[in-house]
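Only one chain comes next, encoded as structure tokens, the form predicted on its own.
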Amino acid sequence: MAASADIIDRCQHIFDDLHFRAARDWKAAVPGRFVVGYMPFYVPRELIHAAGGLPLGVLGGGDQLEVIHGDAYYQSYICRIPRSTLELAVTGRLDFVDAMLFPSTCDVIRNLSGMWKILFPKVRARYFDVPQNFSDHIGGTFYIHELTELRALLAELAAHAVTDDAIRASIALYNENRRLVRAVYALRARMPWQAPAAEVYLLMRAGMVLAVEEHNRMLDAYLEAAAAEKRPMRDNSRVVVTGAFCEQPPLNLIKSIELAGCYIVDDDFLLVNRWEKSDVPAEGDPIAALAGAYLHNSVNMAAKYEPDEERKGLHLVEAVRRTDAEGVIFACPSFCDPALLDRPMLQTVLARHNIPYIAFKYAENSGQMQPIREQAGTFADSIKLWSEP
């Protein structure tokens, strides 16, 4: 049995590699393979896999990348992720990617799709829209059309049809991935000292680069290793971290929160592998199954329209209850309109349910963690001192 440290060491190596060698090696191993990059937070990876491609999560440059060229294309008063993503591309780090998908996160990502078409005309680029109406006959019809167009694009890249049987087989593989991801999150919520948040984050980041079959094996091995090892349990406060669904936090930010005395028992760091809350049906019309899963079985978050005003924010309350969390940390990227506009409404809901919270902002290249660690530490102390027993 592999030790969890060995698994996480490999994940760290993948995380640190801004040239994406694991994905490059996958593509080079078999002639005809292709890679489709996608921005956070959601795309139907099953379709890419069914076509024979590798879905590659392009999550910005983090705190390892100095942005020089990217700043020439975007103004300074927006979030950093489009600038660092352009930096990755302009400097050749994404020169092996055959197509890019830009999901419906915000106006910045929408505009980045157009800029990509201008700067990299040989790379197929598509803004991937999702429904804001959740009726099957309106939003469902729209989304089936979007999925069908994406299927046609992928068939062109693959030079063969993307069959229903292939999509159903991919749905089954990703159902297994979602099951294993849920199991890792459940282990962390139950025993966060056995599966620290930084380890879980690295494990999930690896899944944005590796083929799903390999990531499933990695998740399975980590679950076995983490459950078998004995680690010290600390008297930390249990918190949910929210707001980081697109531009990702520095790894040191996650570590700093836990070093400050908080166990992170739930988060929205990488929603792409937890977008559907349970299995997608693997029988029948696979396109309709993917559309139905988005409409009726997907997570609630800031970049997704919530049609029921009475339900707004309750997903966060439910996350607190489900994980026995004692408070919520709003960690939002600077200039992230969806997260920052949503936050006051969510805070109102938390206050109504007597759930403590704090808030701070970050950028993916944030270097100074001491203020964040002090704020998180004060929050953890206040929970222990003032919360009702």
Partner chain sequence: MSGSRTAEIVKEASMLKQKTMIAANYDLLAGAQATGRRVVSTFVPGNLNELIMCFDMVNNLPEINAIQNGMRKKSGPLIQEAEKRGHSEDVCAYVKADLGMIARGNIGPDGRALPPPDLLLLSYTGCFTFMKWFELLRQHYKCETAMLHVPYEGEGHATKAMIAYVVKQLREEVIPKLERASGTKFDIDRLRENLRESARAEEDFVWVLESAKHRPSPIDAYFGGVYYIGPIFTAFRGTADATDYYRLLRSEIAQRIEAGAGPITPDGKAHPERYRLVVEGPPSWPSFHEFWKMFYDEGAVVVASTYTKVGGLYDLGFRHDPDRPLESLAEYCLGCYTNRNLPSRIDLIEQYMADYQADGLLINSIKSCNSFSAGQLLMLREIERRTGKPAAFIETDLVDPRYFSPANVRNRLESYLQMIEQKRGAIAAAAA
Given for the second form:
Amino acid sequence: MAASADIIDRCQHIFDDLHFRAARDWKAAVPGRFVVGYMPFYVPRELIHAAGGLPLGVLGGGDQLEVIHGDAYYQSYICRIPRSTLELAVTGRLDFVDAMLFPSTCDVIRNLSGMWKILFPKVRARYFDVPQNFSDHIGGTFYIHELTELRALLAELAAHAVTDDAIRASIALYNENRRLVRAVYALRARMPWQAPAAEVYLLMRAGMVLAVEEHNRMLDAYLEAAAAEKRPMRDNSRVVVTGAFCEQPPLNLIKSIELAGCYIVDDDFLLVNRWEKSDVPAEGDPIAALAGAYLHNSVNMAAKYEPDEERKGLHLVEAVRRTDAEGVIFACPSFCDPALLDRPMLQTVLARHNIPYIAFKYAENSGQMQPIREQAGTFADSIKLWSEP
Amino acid sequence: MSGSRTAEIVKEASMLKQKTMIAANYDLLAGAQATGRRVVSTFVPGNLNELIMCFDMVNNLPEINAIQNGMRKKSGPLIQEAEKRGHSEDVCAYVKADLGMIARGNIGPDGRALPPPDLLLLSYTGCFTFMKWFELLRQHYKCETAMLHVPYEGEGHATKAMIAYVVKQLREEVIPKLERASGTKFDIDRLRENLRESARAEEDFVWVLESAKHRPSPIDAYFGGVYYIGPIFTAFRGTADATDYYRLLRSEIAQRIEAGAGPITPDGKAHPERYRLVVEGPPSWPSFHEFWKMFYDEGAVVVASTYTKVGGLYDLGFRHDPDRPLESLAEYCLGCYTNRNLPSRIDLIEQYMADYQADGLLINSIKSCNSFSAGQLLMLREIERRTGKPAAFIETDLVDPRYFSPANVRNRLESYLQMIEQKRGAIAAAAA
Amino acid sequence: MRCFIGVDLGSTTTKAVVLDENLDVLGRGITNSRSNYDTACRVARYEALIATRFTLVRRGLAALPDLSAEIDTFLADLDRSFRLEQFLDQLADLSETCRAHTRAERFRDTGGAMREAIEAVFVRLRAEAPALFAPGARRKSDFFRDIAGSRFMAVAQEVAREAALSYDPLLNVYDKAIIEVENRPPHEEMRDGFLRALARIHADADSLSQVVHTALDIPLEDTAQVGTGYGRVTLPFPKEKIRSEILCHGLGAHMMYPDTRTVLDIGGQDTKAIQVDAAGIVENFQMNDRCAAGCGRYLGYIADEMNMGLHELGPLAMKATRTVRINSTCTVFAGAELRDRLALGEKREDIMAGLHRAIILRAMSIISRSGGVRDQFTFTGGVAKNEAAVKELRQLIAENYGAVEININPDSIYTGALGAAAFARRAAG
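Let's compare: the form predicted on its own is above, so bring in the form predicted in complex with the partner chain.
Let us now look at the entire complex, which starts with that chain.
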């Protein structure tokens, strides 16, 4: 049995590799394979997989990439992820990527889809829209159309049709992946000392680069290893972290929050991993199944409209209750419109439910952790004070 | 979109007419609670004014309130009020000016209280922030909200599926909610009539925009243009008033063309034409006149602008069509400028540069508005590459006065215009 | 002879360049941009005209081949003596102005004693002046305000102590007087100064002095003048005589290095990248946006934070053995980031190296935004004097654009004024 440290070492290696060697190797192994990059927060990876492609999460450059040319395209008041993503591409680090999908996260990512078309005309760049209307015959019909167009694009890349059977098989594999991901999250919520947040994050990040089959094996092995090891438990407070669904928090930030005395028991990092809350039906019309899952069985986040005012923000309250958390940390990227515009509404809801929270901003390359440690540490202490009878 | 203007400023008949129209709409809003008129709040891009009129509802446009407050230099404290209440300094200043205004008693730009809306009609067109803005308003007002999701033209055109999606939402979500909120039954013939009226005004509006192809241009298509788009982008499209306004405006401009005259500056003087520019991006409202003056002092006339296309791209041929009422509304929403993908926007600017014989492109990059701003530096590079004409970049904000540095803006603008002149000299010397 | 003058009114210094008809530099002048821009401009211009006279003297001397061995010494002596005379003139003005200020109502009782003290101070200042301008003497600054100020304070403190007077009123009088003196337009006559300088070096009779007389007799015709710089709108020039600093900078760099196609200027307040064509005409420019991250001022904050002089940062960074990654060039966060790194146990020099790299990375983005580096590259501005910044720049230019010729001119501070003077020459036809 592999030790969790070995698994995490491998994940760290994948995380550090800004040339995506693992994905390059995957592509080179079999002629005709192709890679489809996608940005946060969600794309139907099942379709890419069914077509024989590798879905590759493109999540910016982190804190180790020096950005020169990417910065040339953006004003100082725009977040960091598009500039470092462009830097990755301009410097050839994404030269093996055949297509790029830009989900409807915000105007910046949306416009990046058009920039990609101009800057990298050989890459199939597509803005991937999702409905903000959640009726099957309105938003659902539209979404089935979007999925059908994506399927056609993938068929072109694959040079063969993407069959219903193949999609159903991929849905089953991703159902397995989501079950394992949920299991890791559940383990951490139960025993956060056994699965530190930075480890869980790295484990999930590996799933952005590895083929799903391999990631499933990895998750399985980690679950087994983490359960077998005994690690010291600390007297930390339990928090839910929210706001970090697009531009990635520096790994140091995640570590700093835990070092400062907060166990992260739930988060919205890498939502694509667990976008659907339960299994997507693997039988029947697979496109309809994916559409249905999006409309009725997917998580809430800022880029998704909440049609029911009374439900606004309750997903966060439910996350707190479900994971037995004691507070919420809003960690939003600077200049992130969806996260920052949503934040006051969510805070209002939390206040109504007497759930304490704090908020700070970061950039993927933030270097200063001292203020984060201080704030998270104070928050942890104050939670303990509040919870005393 | 007309703003406050001081007494000594010379007004043409069309301007006076627009002023009266805007004042009348604020009268309706101020009196709504007394008269029982139902109020709908909605956005400028992709607005459904002809449809709203079918329900006799009064149209309240938060963006316009923010602009009006900006031009009256009232937006700064409102923004700070919102920030004090937890809204990030990073996000859109329109939203904060609006929320700040509501927090301070919802006193409108004309000094009278604005009524709470009976319906929030969220036309989600070309701007992500709209969705969050109306969720914020909804949390405050707890009122009925109709979401009209207008898909983005990611591949550069509207597909049948997109049009069908919007039409279905109109039919099954928006219209029933308008009926409920107003208590009035939907009458499609009334909609057709309104759309017919829109199309009339749209013809004259396009004529006005295209008059800038003359040399000298009889209009400034940005600083003047924001006044010209007023009626058709807001609460008046589909009204006879709007049709009359554009008829009147057209005749005024026709006279200027005949006289070989250029646009008129706010202080009533002739605007010299030394440079013809295309401008991308919205203006900065609190410093609107100061900004404009920097242009006319140097003889820079804007002959085409993209901001005057945020409420519809009529000059590319779109007209509201009474024979296909809902489809036509859907196509209108889909085709607004910021709902077009970046390559289409660049193509459009390139076309303007040629059609309007422009000397260059100036981008006013707005901190608040990522929908416009993200990608503008690539736009600049592409336009330079394709046209060989110089482009320049300045940065301001919509209504946040903290983001307008006059010295900085003037320095860049002057440098840019001198660069155009120097290049012209070099070309002339090479030709001689 | 026809002269073409360019004046660059910057936020900290004002520069002037005088060109002749053939676009050869006759003289350069620099002064601090004081509160009165008009005076700053006149002082810089006057200084450039003095330098022009020296050039004319040098040109005259070149015609006397037998004296070539003595020329350099002679010119150096003449220069020092002229500067001394100029200093003494300004000192006299300052002394008189200080005395006038002691007649203020609030010094009714102490005015007499103060005037005596001031007299004593200036006697000493005059006495020590020749040493300041002696061969080999080093002055921290050549601006009158800096030299006179530091010496006045030192001497006045001694005098006050000896006379048992309070020092503060003396300083107060000085502060008022120096502003007045500094903002008084220079009298543009310089012949007298040259003659006194000649007398001082006992060269009034020989053939060398004849050359000086001849040079002083050449009429300098102010044919055309063009102003530029951030403060250009305040220049007392007609609008058509004012050019943007971008255009002037581009043309100035072109004149220094005709094969330059890309110019980077990192000044205190802004960073600009300029692309010029083969004739020095600006094709594109980009400046740092509203955010001043990565400008020279950033280094200023760092220096303050480290309690170091600005000029000490570069040498410290050069001692680095590794470069700490600094991700923020935000001036607001500079201090916090620095303290964070120090707290983590990073070495000061390694952090400094990281800070210099961060600034240059920011500049690299602005260069990229303006179209990249296509051919010879010229680096100007205050930061171009910082060896650590230059080292990072060379490395990053090589990494991103390959082997490109990089020019850094010791006179790069005059780039804008040089371009302005060239515009003046062009306008005159």
